[in-house]
Structure formats: structure tokens, C-alpha cells
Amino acid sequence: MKDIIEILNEVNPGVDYEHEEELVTNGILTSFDIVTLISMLNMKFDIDISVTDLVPENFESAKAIKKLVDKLK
């Protein structure tokens, strides 16, 4: 989880990613942020986030992102 929060802070600093549960709904992560995030996650964890994974539920929180990453490892 620490690695994911570090990446999120690189993409969009100043957010309490440990507690925020509506990153997409509240507009904290923009579509550009998500594209950047996907690229960084793919490189860091050697995964391939596909178009079918691009649903808001997978990016609403650090926990949701971790769940996605774990699924794709």
C-alpha cells in the first residue's frame, strides 16, 4: 500500500490517500491523472492495466487501486 500511496502523491500531492474513498467521484483524480497513474503502476508493479480495468471503482481509493494491482500481479 505504501508504494501505491507514494505514486498517488507523485501524481497529485496533498491528498490524504489513506482515508479518501472517492478520488474519482470527487474529482481529485482527473482523467489525465489516471492515465499517468496507470503508466506508473504498470512500470512499478510490472502489470498491464487494460481498458476493461478502466472503471471508476478501481480508482476511487488507494485500497481499490491496491486490490486491482494485486489482482493483476
Contents of the next structure:
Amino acid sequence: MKDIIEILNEVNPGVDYEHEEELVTNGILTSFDIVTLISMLNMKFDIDISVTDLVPENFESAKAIKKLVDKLK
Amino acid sequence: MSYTSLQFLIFVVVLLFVYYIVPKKYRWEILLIGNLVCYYLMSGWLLLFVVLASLFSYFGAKLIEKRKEKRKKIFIISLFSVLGFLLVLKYNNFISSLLNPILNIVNLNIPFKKFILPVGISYYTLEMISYLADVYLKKIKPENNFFKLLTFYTYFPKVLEGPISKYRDLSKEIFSEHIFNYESFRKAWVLIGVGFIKKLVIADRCGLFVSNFFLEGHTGLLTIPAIIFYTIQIYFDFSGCIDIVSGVSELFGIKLAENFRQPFFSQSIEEFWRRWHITLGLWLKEYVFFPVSLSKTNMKLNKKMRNAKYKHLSKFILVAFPLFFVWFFNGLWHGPTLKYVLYGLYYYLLMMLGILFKPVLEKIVKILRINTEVFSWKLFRIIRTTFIVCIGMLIFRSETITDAFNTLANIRVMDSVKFFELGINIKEFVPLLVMIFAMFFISLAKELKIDVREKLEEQNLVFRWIVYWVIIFSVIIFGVYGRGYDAASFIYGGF
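Having seen the form predicted alone, the form predicted together with the partner chain:
To see the whole picture, the full complex is given below, headed by that same chain.
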């Protein structure tokens, strides 16, 4: 979880990622941010996030992102 | 038959009557018949093209699900089978002009041919691609009933000019059972009325000035109002059409996707394109930007840059590569010529410069101690964005890029023509200005999250009816009507 929050802060700093539950719905993560985030997650965890994983639910919170990463590991 | 014609209004009223008297579960079938009749009235037997393409997308989607081992191949074949109509009918000359110089080497040549386009081909082709892609990406199950799919593709309010819809969203609206609601009905008519004002009172009136100015080849300072009027014309023409069709759709209880969100309040180009032709932007984001961004090529490119520790540059390239395709297709979608491609790339270039120099610009703002939260700064950004958009519109209006540059250069060349000699006299200019301001205040209210139509519904009967009559008489008295009282065609309908 710590790693994911670190990456999120690098992509878009200044957000309370531990508690924010609607990163996509509230427009905190833009499409540019999501692409940067995916590229960093792919490299960090050696996974391959594909277009099929690109649904808002997978990126709404740090918890949801961790769940996606765990699934693809 | 145009959306602003009397025939269309009669068609809608008759269809509404039949729609609401048949049992709820048969209503979508009435819509299908209405769609086919409407399409035939607009495009004649070119209707067969949309039916054929619908069949390809229907069977393609079914096969993608059935033949799991060959789903990728089937997806690509289906994609090109629906795209083929658009490529052959609309882009054949553009493709020929690119290929002929190479083919000429081996004494081959693709002849130039101009075809009559089926109405809305650029719109429904994108909808077919999104349907196939959604089935391929397992976002939706393929539709079992071909006629339901055909009802969606040919849905008459959106077939000519969008909004570009997705089957997964609009099917829920079309095929759910709707009951007649008088309040929603009134609100829908208000939206239609506003659409008519935008189109007939504002867009077509500005169009007179614009046509006279550019066709007669005028120069001088009046170029500036001509460019501004053209920007106003395009916006009110397109958003007016969307208001009319959204209102018509609401009469049937079906809500269409939002296509404009007060674009001229945007503080940046990115924001402008999130608010202007929203459904095209979303389509390009979902079916071009993300797939190219997450492609192996882009990811590898990014990995190399990151490993080389060029962090900002790697972030830049990560979006620059897919955005090139987004803007290339955005331009090309508008028209099959190099000018439209350059129109798309104009925005691409500006956006890329914005991203590349973002850290530098942020530093300058910090050094100059500019308060970015104040109204004056936001207003400056809005004016700057509008200026960039106006230049973009000039490229859009000109025959070639060189023409656009010449128009700008000719601002210095004085011309004897006066403002009121270009198709709008003072008596017409005043109501035009009043209506533009009225629309500005409606947009401002929306920007402040006020639901204008809901507020109107809350008013007393007398006030409401005064507003209804003002709308009706504004269209009748101040609207621009050509020969036989037929309004000018919608600009975006040409795509």
C-alpha cells in the first residue's frame, strides 16, 4: 500500500490518498495521470495493465489500485 | 428533411402520438420504424449502407463471442468491414492522393471519385466501432436482437449530428419503458426552442456576415469580427442542433449524452476540448488515447526514457505519442483533406507546448507572484483560450492553411466595406446581440450549477407562458429563413 501511495504522490502530489475514495469520479486523476500511473505501476511491480483493466472502479482509490496490482502480479 | 424544417416537426408530432398510444413494450419498435422513415427522408436509399454496416457489426460481435480462439482476428475484420464504408465513401480521395505518387512509379493510379455520403456516416461508424470494441474488451455482451442494434444506430434524433453514443449507455434509455410526463414534455420543448434560437436567430444570422465577408474577399480590420462571428456561428449551429435533438429525444423519454458544457468558459485548450463536442473527445479518449498509451511500443519507449532518468521528458512522451494519434484522427474525422489534419495538429502542437513548458510557466508565475485564484487571472486565461480557438476556427473555415495565414496578414490591408454592409443591418444586429447575451447568461447560470429549465418550471403559469411565447416569437420574427422558409443546413451535419 505504501508503494502505491508513493507512486500516486509522484504522479499527482498533494492529495490525501489514504482516504480519498473517488479519485476518478472527482477528477483528481486525469487521463494523463492514469497513463503515467499505469506506466509506473507496470515498471514497479513488473505487471501488464491492459485496456481491459481500464475501468474507473480500478482507479478510484489506493485500495482499489492495490487490489488490481495484486490481481495482476 | 432538416431538423429545423416544418416536415421534421410534423414527423416528430406524428411519431410521438403513435409512440405513446401503443403499449410500452412495443414502443422501441415504433421508434425503429420512425428511425428508418426519417433516415429515408433524409438520405433516400443510402439507408441500405447503414443497414448493411449494422449487419456487419451485429454478426461481427456475435462471432467475437462465439469463436473465442479467433476473437482478435474477427474483431479486426469486423472493424474494417464497418470502417470500410467510411474509408471508401468519404476518404477515398484522401487515400488516393497519398498513395498515387507511390503507385505512379509502377504505372498504377487510383481514380478520384466523389460519392454521395449516407447521412451521419461519420457518427454511426464511430458508434459501430465502439460497440465492437466493447464486445471485444468484454465490457458488454453482444446484442441478440439485430433490430435493437439497428434502432440504436439509426436513432433519428442523433443520427445526423450526434451526440456520438455508446450502445452500453443509450440502449438502457431506448429500451426501458417510458411513461408520458407532462412536466418533462414542457421542459423538452423549452430545450428545442432554445436550440431553434441558437440555430436560426444567432448562427444563421452570423453566417450571413461571415459568408459575405469571406466570399467577397474583404480584408482589413473587419476580419476580426468576421472570425469572431464564425466562431459564434459554429458554436451556436452545433450546440443549437444538439439542443434540438436532445429536446426531441426527451419528448420520447430518452436522454442523450451531453455534448457541450459551456466551452467558452474554459481556461485552457485541454479544458476547452473537455467541454466542446464532449462525446467525440470521450470516444477518442477511450478508443484511441488509452489503447495507444498502453500499447507495448509506448510503454517500452517510456521505460527507456525513465531508465535514462529523463523523468519529465518520459512523462511528456508517454502522452505525446498517443495524443498525436488522437489529434490526427480528430482532424481527419472533420474532413478528408490535409487542411483538417493540420487543424487537429494545430491543437496538438499547442497542447504539447503547454505540457512541455508547464514547469517553466509555473516557475514564471511563482517569480512574478501572480495570484492564480483571482477573477482577473481566470478571465485572462479564458480570453487567451478563446483567442486560440478563434484562430483554430479560421483554419477550419479557410480552404487551405495558406489562406488562413493570408486572411490574418490581410488585416493590415484596408478595405472600404462597412460593418453594416455585410448582410446584417443595425435592426438585425440589435436582436442578435440581445440573443447572444441571453445565451451567455443561460450559460453563466449553468456554470453556476443552476438548472435553468428546472427554475423556469418552478415559476407561475403566467410567467412560464410569457417565456414560451418569447421563445416562439423570437424564432419566428428574428430567425433567418432562406428560399421556401428553409433554414441553412447544419455545418456539422456535413461530416
